[in-house]
Amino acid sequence: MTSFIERYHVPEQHFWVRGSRSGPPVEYDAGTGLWSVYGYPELREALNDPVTFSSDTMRVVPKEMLPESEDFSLSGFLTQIDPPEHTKLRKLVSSAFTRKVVADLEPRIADLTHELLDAARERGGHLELVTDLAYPLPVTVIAELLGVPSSDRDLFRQWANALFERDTQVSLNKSTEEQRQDLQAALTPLKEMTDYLGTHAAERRRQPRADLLTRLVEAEVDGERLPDRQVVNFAMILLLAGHVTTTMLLGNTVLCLDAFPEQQARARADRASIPAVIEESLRFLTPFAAVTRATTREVELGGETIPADRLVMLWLGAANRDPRQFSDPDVFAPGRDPNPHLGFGHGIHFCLGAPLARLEGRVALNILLDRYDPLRTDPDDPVAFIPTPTMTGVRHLPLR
C-alpha cells in the first residue's frame, strides 16, 4: 500500500485508502461535533435501521448553517428523505432501471465508448481517461434517459465539480464565516441547476416525450401530481448521482489495473472476470466513501452510546477495509468470493443506478482493454485525486 499511496499521491484525508484503521469502529470527534462509524458490521447495522439512523440530516444541523434562501429545498431528494415518502418516490423511477431496461442500453453504451475514444484519438496526444471517457460516457447516458441535452454536459460537470470537489471536512463546529462561504458555494450551482431543470420540466408539461423527465412530471403519488420542486430535485439527484459514481468507478478501476498489472493481464485474458474486477474496485476505492445519517433516538452501536439527534458519518470506504470482514483488505484481489462490499451502499438507499453503473463499467473496460495494450498511466503526468474527503476518485488520469 505504501507504494500505491506514494505513486498516486493519495491525499491524507483519504485515510481509508492509506491502510486499515486501528482505532475503534465507532467514535465521537469533538473537533467536528460528529459521530463516525468505521466498522463493517456496525455500519451495516446502521444502514439496516433507517428508523433510528434517519436520512433527514438537515433536522439536526444548526439553523445558522442552513440557508434562508427560498431557492433551497430538499423536497424530492431521495438521499435525504425517509419512508414512507422515500418508498413512494423511489418506486416512481425504479422501472427506469430494471434489468431489461438497463441491458437494452448496452449497444448504445458500446457505441458511445467507441465514439469518445475515436474522438480522443483524432484530437491527438495521450488519452486523458476522465475528460475523454469516464465523465462524458455516463453523463451522456443519464442525460439521454432523463431527456435533457447531452450537449450540455460541460455545464453539468461545472455544477458537479462545484458541489462535490471541495477539500473541506464536514464539521458542525465551523466559524460563521466558513459556514457562509460553504453555503454560497453550494447555493449558486443548486440555483442554476434548479432553473435549468425547471425549464425542461415545464416544457414537458406542455409537450410530453418518451423520457424519464416526462414520467416524473406526469407521475402521481397518492392521487396527486408531484410538486414542481420535487420533480426538479428528483431529476437533479438522478442527473448528478447518475454520472458521478460511474465516472469515479471507471477511473478507479483503470487505476487499479495500472497499479496491479498482473490483475490487468488476467482480466485481458479472461474477460468473464471483469465484473469481479469492478466489484473489487468498488471495495478497494469506494467512490462515495461516506454518507450521513441523523439519530432519532439514543442507540448503542459498536460499544458506544450515540445520543439522539446527532449527525453520524458512515464511512463506507473504511468499512470496506475492515479486516474483520475482508481478509487482506489492503490488497486488490478481484478473486475474493464472497465480496459483500458497501460500494453502492446498503439497505433502502442502495444505489438505484447500480445495475447501470456496473454495465457501463463492464462495457467500457472491455473496449479499453481491446484498444489499449497495456493500460498504463503516464509517469510524466501525475494522477490527481478528487480532494473531497468523502469521495474516492481521480479527476485527472492520463494514459500513455
Second form
Amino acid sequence: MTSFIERYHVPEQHFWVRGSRSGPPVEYDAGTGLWSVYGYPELREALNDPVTFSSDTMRVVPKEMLPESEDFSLSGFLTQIDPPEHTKLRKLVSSAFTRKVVADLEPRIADLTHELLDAARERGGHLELVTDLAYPLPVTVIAELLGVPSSDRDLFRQWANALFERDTQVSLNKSTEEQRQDLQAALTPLKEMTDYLGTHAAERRRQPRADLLTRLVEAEVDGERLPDRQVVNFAMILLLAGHVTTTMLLGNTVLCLDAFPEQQARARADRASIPAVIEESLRFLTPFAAVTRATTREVELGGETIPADRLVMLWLGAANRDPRQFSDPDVFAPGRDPNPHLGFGHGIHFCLGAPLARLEGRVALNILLDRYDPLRTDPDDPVAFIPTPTMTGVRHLPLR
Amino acid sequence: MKVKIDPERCQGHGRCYDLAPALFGEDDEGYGRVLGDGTVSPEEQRAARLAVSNCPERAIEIL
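Right, and the form predicted together with the partner chain of this protein, after the form predicted on its own?
Zooming out: every chain and molecule, the one shown earlier first.
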C-alpha cells in the first residue's frame, strides 16, 4: 500500500485506505466522544439491527451542535429515519431506481459521456476527469430524473462542496466556536437548497410533469400527501446522494486502474469484467466510507459494551479491508468472487440508487477505455483527495 | 434442488438476478423474486450457489 498512499497523497484521516487496520474491531475514542466500528462481521451485525442501531442520530447529538432555527429539519430525510416511517417513504421512490427502470437510461448516459468528453477535447489540454466527466455526468442524470435544470449544476456543486468538504475530523468534542462555524457553514447551503427545491416543488403542484419531483408532490402515505418540508428534504437527498457518490465512484475507479495497470489491461480486453471492476472499486475505495447510527439501548458488539444513546460511526471502508473477510484486502482484485463489500451499505438502508450507480459506472468506464488507451494520471499534476474523512474520492484527477 | 428467497431479508441488492438471471427476477421495486417454482436444473446449479453465496443479506436458501 505504501506506493499507492505516496503516489496519490492519500490524506492521513483516510486511515483505512492507508492499509487494513490491526486494532480492535469496535473502539471508543474519548477524544472525539465517538464509538467506532471497523470490523466486517461487527458492522454487518449493527446494520442488520436497525432497532438497536437507529438512524435517527440527531437525538443523541449535543444540542449545542444543532441549529435552533426553524430552517433546519430532517423530516423526510430517508437516511436519518427508522421504520415504520422509513419503510413507507422509501417505497415511494424505490421503483424509480430498479435495474429495469434505469436500464432505459443507458443510451442517454452514453450520449452524455461522449458529449462531455468531446467538449473537453474541443477545449484542448488534458482531461481533468472530475470536472470534465465524473462530476457533470451523474449530476446531469439525477437532475433530469428529478426534474430540475441540469444547467444549474454549478450551483449544486457549490452546495454539495459546502456541505461535505468541510471537516477533516469527525468529533463530538469541538470547541463552541468551531461548532458555531461548522453549523453556519452547513446552514447556508441547506437554506438555499431548501428554497430552490421548494420553488420547483411548488411549480410541480401547479403543473405536473413526468419527473420524480412530481411523483413526490403527488405521493400519498397513509392517504395523505407529504408535507412540503418532507418533499423538499426527500428531493434534496436524491439530488445530493444521486451525484456526489457516483462522482467519487467514477474517479476512484479510474484511479484504481491507474494504480493497477495489469487490471486495466484485463478490463480493456474483457469488457464483461467491468461490473466486477466497479464492485471492487467500491470495496477498495469506498466512496461513502462511514455511516452514523445512534444506540437505543446498551449493546454488546465485538466484545465491547456500547451504552445506550451513543453515536456510533460504522466504517464501511474499514470493514471492506477487514482481512477476516477479504484475503489480501489492500490489493485491488476485481476477480474476487464473491465480493460481499459494504460499499452500498447493508440492510434496510441499502443504497436505493445502486442500480443507477452501477450503470453509470459501467457505461462511463467502457467509453473511457474506448477513447483513452492507456488511461493514465499525469505524474506532473498530482491527484487530490477530498479531505472529509468519511468520504473517499478525488476532487482533482488529471489524465495524461 | 430448489431456491427460495426470504422476503423479510431481501433488501433489493439485485445480486441474484444479476448472477443467475435464469433463476431470479425482480419485482417492481427491485426486490428479488424466484422465477417459476424455483426448481434448479442441473446446468443452473452453479449459478444458484453463486447467487446464494453472493446475497449480502443471506436471503436465498437452497432447499
